[in-house]
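Only one chain is given next, in structure tokens, and it is the form predicted on its own.
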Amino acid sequence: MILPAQSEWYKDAIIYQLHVRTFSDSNSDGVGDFRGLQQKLDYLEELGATAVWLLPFYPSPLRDDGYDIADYCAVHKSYGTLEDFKAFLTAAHERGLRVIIEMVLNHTSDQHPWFQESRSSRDNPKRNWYVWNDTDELYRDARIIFIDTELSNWAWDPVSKAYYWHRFFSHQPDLNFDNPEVREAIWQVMRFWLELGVDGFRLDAVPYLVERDGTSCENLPETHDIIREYRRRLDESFPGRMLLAEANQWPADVCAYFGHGDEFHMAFHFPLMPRMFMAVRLEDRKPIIEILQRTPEIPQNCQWSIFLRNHDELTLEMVTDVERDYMYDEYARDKSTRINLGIRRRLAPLIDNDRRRIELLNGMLMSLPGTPVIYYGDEIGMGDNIYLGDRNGVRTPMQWDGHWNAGFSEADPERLYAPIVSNPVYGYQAVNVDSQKRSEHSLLSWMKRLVQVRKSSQVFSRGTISFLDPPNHRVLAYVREYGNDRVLAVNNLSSTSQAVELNLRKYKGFIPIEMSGKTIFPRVGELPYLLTMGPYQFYWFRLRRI
């Protein structure tokens, strides 16, 4: 079943990000699979998600948790079969859930048959499918991304007796996008999944597709040419499908990936995320307003995607050195939680399991411009395991109930791909879906209500934003407008109660109606509108003329 093409559905989406291996194990082998995921789709629907974003599920040596792909057109045997994927896709579409999958364009695994052929001989037809050189002197101006593990972007291949280029791990050689055969091969891969019915792709690591000596090898014009061509073919053959850019860059650079509405439909707003955490710790709205004011306008048919946490580290690439030091000092005093230029923690542990701050941050996530992404388990306040290597600490099994293996699997605990979190604070006995479903005051129940309110008005997903400038810098207030809909959002970023006077003269005569309880507040008049707020409290008011 393929969902009907619907223009700009991605603007109104609530995206739930998950890893098939972490979600639910149907065959008791200790690894999540598509059959298990299919059994949990009702949960996603109840939460209010409208789209599911899956981490890579392709055949892979799993040296980078699947981002090292060995076959683009199949399913890793641990996660099931292609038929299992098709059944899951049909079941998701029956519930109105769209499915977004990863497309790792920039590189493959060194175990991919393409690379094995490419390295086998300098005369092989696929030799030019990767970036080879006899020295490691080219592209010296390109930065090293994985600074904790890689010393160079070049790796020596003893089989081929030459160097190959890689922007990430050395076991992930970069494809050569200057080769039209590579560009066509990737389009055929995309076509394969589109014909099955997937609704969109998250294109991984797009700034790095093309290399030119004397440049940073990022955001080059040729990269945009490639994306435009893929978008043209997508719109031509598969209208209504979506491309989402992973481009961890400053807003002005990311905006280029929207083109004139003819490149990506959506792109992550990476620099906003750390500044939300910064603003809460500083108790000052300045970091959020500053970065959004530095964000250029985007084409009408495009959309930002925003998030609090995901499967990677909380990236600190797009902050200043001073801001990075501040974030490390405040959120990662334990140096073992730092990786590359980021912090490898989940949402709840990052903010000391403070329910009020979790609610405030999610309130901002759901009311600032963009399509929100919820990372699996954050809706129940799951913890992490920093003793697992790399970024695997935030990819532990989903905690469904307080029974054997947290309801994730019936396998012996020793067989699980990763141990269940079982400490007294975040352990599955204390933090799980089943127990939170039983209480209307749980974080899960609160999140369901928040999502429901968000979905009640397109003002959040499509509206403009105007920041207010009250004297109290601890309060972040803005008005979202779309058509005749107006919503005032007021966020207390402070750990103490605050009073704030808002200049709402423009809305004189309007009555604010608090959206979660539909409570009517006093009418707006000439004088500044006075609100008192508890620690980390936020309000959403629908402004109505009544």
The other form holds:
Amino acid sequence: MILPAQSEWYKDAIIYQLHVRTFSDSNSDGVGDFRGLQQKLDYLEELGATAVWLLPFYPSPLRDDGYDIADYCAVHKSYGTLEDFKAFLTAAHERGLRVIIEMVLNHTSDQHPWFQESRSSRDNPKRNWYVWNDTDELYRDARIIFIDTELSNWAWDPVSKAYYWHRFFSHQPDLNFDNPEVREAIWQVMRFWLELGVDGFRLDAVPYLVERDGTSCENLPETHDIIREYRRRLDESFPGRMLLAEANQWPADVCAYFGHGDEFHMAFHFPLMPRMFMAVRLEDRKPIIEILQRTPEIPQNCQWSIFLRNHDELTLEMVTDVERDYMYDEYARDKSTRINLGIRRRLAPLIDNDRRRIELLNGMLMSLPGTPVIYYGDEIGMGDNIYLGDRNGVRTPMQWDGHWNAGFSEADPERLYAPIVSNPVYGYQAVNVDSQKRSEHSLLSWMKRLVQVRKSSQVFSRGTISFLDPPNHRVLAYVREYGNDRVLAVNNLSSTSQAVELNLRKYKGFIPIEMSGKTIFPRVGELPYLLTMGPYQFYWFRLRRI
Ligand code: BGC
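Now the other one: the form predicted in complex with ligand BGC, given that the block above is the form predicted on its own.
Below, the chain from earlier opens the complete complex, with every other chain and molecule after it.
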């Protein structure tokens, strides 16, 4: 079943990000699978998600949690079969849930047959599918991304006695996008999944597709040409499907990936994310306003995607050195929680399990411009396990209930792909879906209401934003407008109560109606509008001319 091509559905989406392996294990082998995920679709629907983004589920040696793909057109056997995937897709579509999958096109695993052929000899027909060189001298201006593990972007291949290029782990050789055969092969992969009915792709690591000596090898015009060509083919054969860019870059460079509305439909706003955490810690709105004011307008048919946390470290690539030091000092005192240029923690532990800050950050996630992404488990305040290596600490099994293996799997606990979080604060007996469903006041119940309110008006998903400039800098206030709909959002970024005077002269005569309780507030008059706010409190008011 293919969902009807509803125009710009991605703008109004609530995306839930998950890895099949972490979610639910149906065959008791300790690893989540598509059948298990299918059984949990009710949960996603109840939460209010309208799209699910799946992390890579393809055959892979799993040395980078599946971002090292060994076969693009199949399912890793631990997660089920292609038939299981199809059944899941149909079940998701029957509920109107869209499915976004990963297209890791910059590189493959070194176990991919393409690479095995390419390395087998210098005159193999697939030699030119990867980026080979006799020395490691070329492209010296390209930075190293995984600075904790890699010393160079070149690796020596003892088989064919040459160097190959890799922007990530050395077991992930980069494909050569100058080769038309590679470009075509990747399109055929996309076609394969599009024909099955997937609604969109997150294109992994797009800035790095093409290399040119003397440049940073990022965001090159040739890379944009390739994307434009994929988009043209997508629109031609699969209208209504969506491309989402993972380009961890400054706003102006990311904006280039929207092109003239002819490249990506969506792109993650990487620089905004750390600044939300920074603003809450500094108790000052400046970082958020500054970065959004530096963000150029995007074409009408495009949309930002915003997030608080994801499966990677909380990346600090898009902040200044001073800001990075500040973030490390405030959010990662324990040095073992730092990795590459970032912090490998989940949302709740980052902010010391403070429910008020969890709510405030989610309030901003749902009211700032863009489509929000919820990382699985953050809606119940799951913790992490910093003793697991790499970024695996934020990828532990979903905590469904207080029983055996948190309801994730019936396997022996030793067999699970990763241990369940079990400490007294974040452990599955304290933090799980089942117990939170029983309470109206749990984080989960609160998140459901928040999502409902967000979905009650397209002003959040499609509206413009204008910031107010109250003298109290601890308060971040903005008005979103879409057609005749207006919402005023006011966020107290501070740990103490605050009073704020808002200049709402433009809305004189309007009545603010607080959206979660539908409470009517005093009419806006001539004088500055006075609000008092508790620590980390936020309000959403619909401004009605009654
Ligand atoms: C993914 C990472 C992955 C890397 C290399 C990133 O963009 O989000 O999880 O390690 O690409 O594929």
